[in-house]
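The chain that follows stands alone, in the form predicted on its own, written as structure tokens.
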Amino acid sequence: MGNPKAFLTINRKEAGYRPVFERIEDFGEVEQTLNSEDRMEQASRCMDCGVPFCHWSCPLSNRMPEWQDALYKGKWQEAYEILAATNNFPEFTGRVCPALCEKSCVLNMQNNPVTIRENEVAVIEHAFQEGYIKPKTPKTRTGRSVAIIGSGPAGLAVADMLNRYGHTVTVFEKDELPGGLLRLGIPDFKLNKKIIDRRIDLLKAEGAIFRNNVEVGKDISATELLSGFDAICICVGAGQPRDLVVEGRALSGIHFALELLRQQNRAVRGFRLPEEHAIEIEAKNVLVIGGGDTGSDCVGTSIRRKAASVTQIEILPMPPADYNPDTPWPLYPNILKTSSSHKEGCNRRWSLATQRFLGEAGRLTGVEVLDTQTGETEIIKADLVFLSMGFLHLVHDGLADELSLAYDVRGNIATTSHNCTSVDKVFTAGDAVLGASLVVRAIDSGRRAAAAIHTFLAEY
């Protein structure tokens, strides 16, 4: 610990967001950055605790005290090397991770944790800018080949690790560009897609092969992959959204959240849908059903698309604002989370259950909701509804059913051990086996799967 009193004398300082009036006019990243001196000062606040709960809570087991100390001392390259030893993609987690590490930081007992997430993205961006990161191709190739199905964070982590081991990896992506939900599910105002492009270019330079617009189970059979590769890893995510089957569900104007987010992410890149399929939001009253991050992304997107009003409802009660005794430190706290999008003009409500959708001439006009605490009903005016209630499991049709994979009780891919599925030489990682989860957990799952596949190939 370079400065043993910093946590006593220096307060937490966040970079903050761009002004609301400015950021709602575009899809640029909303988060600002601190200068290098401020960032190093923030890193000095790390106490190098005897028991580093930040390390304990991170799915990737990032060594926070070590790289915080290096950052504080201005050893940016050393900080990067420590960080990259456990995290393949700090540029992703530094932007979209909910920072489990910060919630378990000892300083969070006083609601004043180290700015670990912001420090993380500062280190990786500095590493790219200063040229610390260069393509590193394996000195030798093993002659083994692996097909990776899906290019989200889990698939990219598998590809990165296996390529480092010297295996030849081919990533199959059903959409036009790699990235999975990083690219099409997270808005540009949280994750600029040039950040993904930069990493994909690096992986390609290191030898990874990407085949886009190829849906395994449709454009190419899983059987072909089984015969053409030494191993397969399924990283297709949990793509089956939770539906809301109530009266009026068939009315026009009701969409799953990803329908909006996928359209908008493509639009920012310059892709345009046929007019009959485009979701028009301007001057519409928007209701988002579901209080999670995806719902928040729909809120921010709708505001930028000039909705007349945006309301977000949640069936659960409003959580405590600052402290919840049911989730004490160092656990991740179940408390009120207010995103940058919520601060842009959103009416948030809790304890509301959807009873039915109302409409005229086949078009949505409102939603009848029940207050689960009072038992009273009301009608919320709505021209558009975005269903954002989470995801059930991976889509079974196609690839998974073709392979006759076994599923667990939740409908995820069942694994025996070491990310192995019920089918020989077929592995899995990410949300396909975990269920819908965090980017950081997907990366960790991908790293574990890659290690298992590497062991398998060595014995194959």
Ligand SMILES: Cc1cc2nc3c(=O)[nH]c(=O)nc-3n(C[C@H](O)[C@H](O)[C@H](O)COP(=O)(O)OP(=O)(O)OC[C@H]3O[C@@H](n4cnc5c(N)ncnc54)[C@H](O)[C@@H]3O)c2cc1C
The other form holds:
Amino acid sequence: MGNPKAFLTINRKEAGYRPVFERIEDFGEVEQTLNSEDRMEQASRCMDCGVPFCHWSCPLSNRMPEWQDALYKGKWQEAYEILAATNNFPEFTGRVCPALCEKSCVLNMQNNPVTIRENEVAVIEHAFQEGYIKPKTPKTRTGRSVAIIGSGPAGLAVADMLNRYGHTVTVFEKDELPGGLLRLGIPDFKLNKKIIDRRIDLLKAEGAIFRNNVEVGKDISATELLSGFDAICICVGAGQPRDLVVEGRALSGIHFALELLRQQNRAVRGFRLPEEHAIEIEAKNVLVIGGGDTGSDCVGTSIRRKAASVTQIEILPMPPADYNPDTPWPLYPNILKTSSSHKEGCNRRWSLATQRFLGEAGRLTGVEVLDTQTGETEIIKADLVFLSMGFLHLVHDGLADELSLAYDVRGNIATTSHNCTSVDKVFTAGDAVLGASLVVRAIDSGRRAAAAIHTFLAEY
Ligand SMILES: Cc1cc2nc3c(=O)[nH]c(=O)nc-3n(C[C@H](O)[C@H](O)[C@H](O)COP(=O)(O)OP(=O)(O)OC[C@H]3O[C@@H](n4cnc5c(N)ncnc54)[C@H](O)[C@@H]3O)c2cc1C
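Previous: the form predicted on its own; requested now: the form predicted together with the ligand:
Starting with the chain above, the whole complex follows.
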């Protein structure tokens, strides 16, 4: 621990966001960066607690006190090496993680935690800039091959780990580019896609093979993969969105959130959509149904696309603003979350259950909602609705059903132990087994699956 009194004398300082008027004009990342001196000073606030709850709450068990100390001392490379020992992709989590570590930081008892997430992204970006990160190809190859299906954070973590162990990995991805929800779900204003390209280039240079535009179960059968590879790992995510089957659902103007977000992410990259498929938002009244992160991403996207108004509704009551006795420290607090998108001009409402969609000539004009607290109904004017009520489980059709995989009660892939599925040689990781979750958990799940596959291949 470098500076034992820093937490008493130095306040938390966040890099903050670009001003609203500027950022809503583009899809560039909204978060700014601190200079290196400020960043090191922020790291000095870590108290190196006897019991580091930050480490306990991080799904990857990142060793926060150790790399904060190295960062404070200006040992950027050492900080990077400690971080990279437990986290394959700090450049993703450093940008989009809800930072479970900060919520359980002892300083968060006074709402003043160490800026661990921002420190993380500073360390990894410094490491790339200074050239600490170079392709590392395994000295020897084992002669074993593994097919990884799906290239989200889980699949990428499996690929990275198994490649390091010397196995030959091929990642199959149904979309045109790898990255999963990092690429086509999370908007560019949270995660610039060049950050993903940079990591994919590195993985390729290290020997990982990527086969895009290949949907396993359709373009190539799972059985074919089973006979061609020593093991396969299914990392297909939780792609089945929760629907809202009420009167008027068939009206035009009602879309799943990912229809919008996938379209927008492609547009930012310069892909041109056929006009009949493009969702027109300018000057429309947008209603986002679902109060979570996916909904918030629809809010930010709609604002940038010049919607006339953006409202986000949630069926649950508004959570407490700053303290919730049901989730005391060091647990992750269930309190009101206000994202950068919310601050850009969105009307947020709670305790509203959707009753029916209203329309004229086949097009949506409004949504009838019931206030679950008062029992009153009202009609919210809407030309467009984005359904953002979460995801049920992986898509069962195709690959999963072809393999006759067993599912758990929630419809996720059932695992026996160590990420093994009910089918021999078939492993799984990420949202496909966890249910819709977080990038950090997907990476952790991928690391665990890779370790299990490595053991399996050694005994095979
Ligand atoms: C809009 C949105 C915003 C989010 N924001 C955040 C955030 O800010 N922070 C955070 O921590 N988490 C966030 N999440 C959650 C996070 O993105 C996921 O938990 C994480 O990406 C799951 O990783 P995964 O690798 O398991 O699956 P995914 O990222 O879903 O990747 C699965 C991949 O498998 C491919 N695939 C599926 N079937 C096949 C097939 N048959 N053949 C070949 N390929 C196939 C898919 O095309 C996809 O590329 C967000 C989720 C959404 C939807």
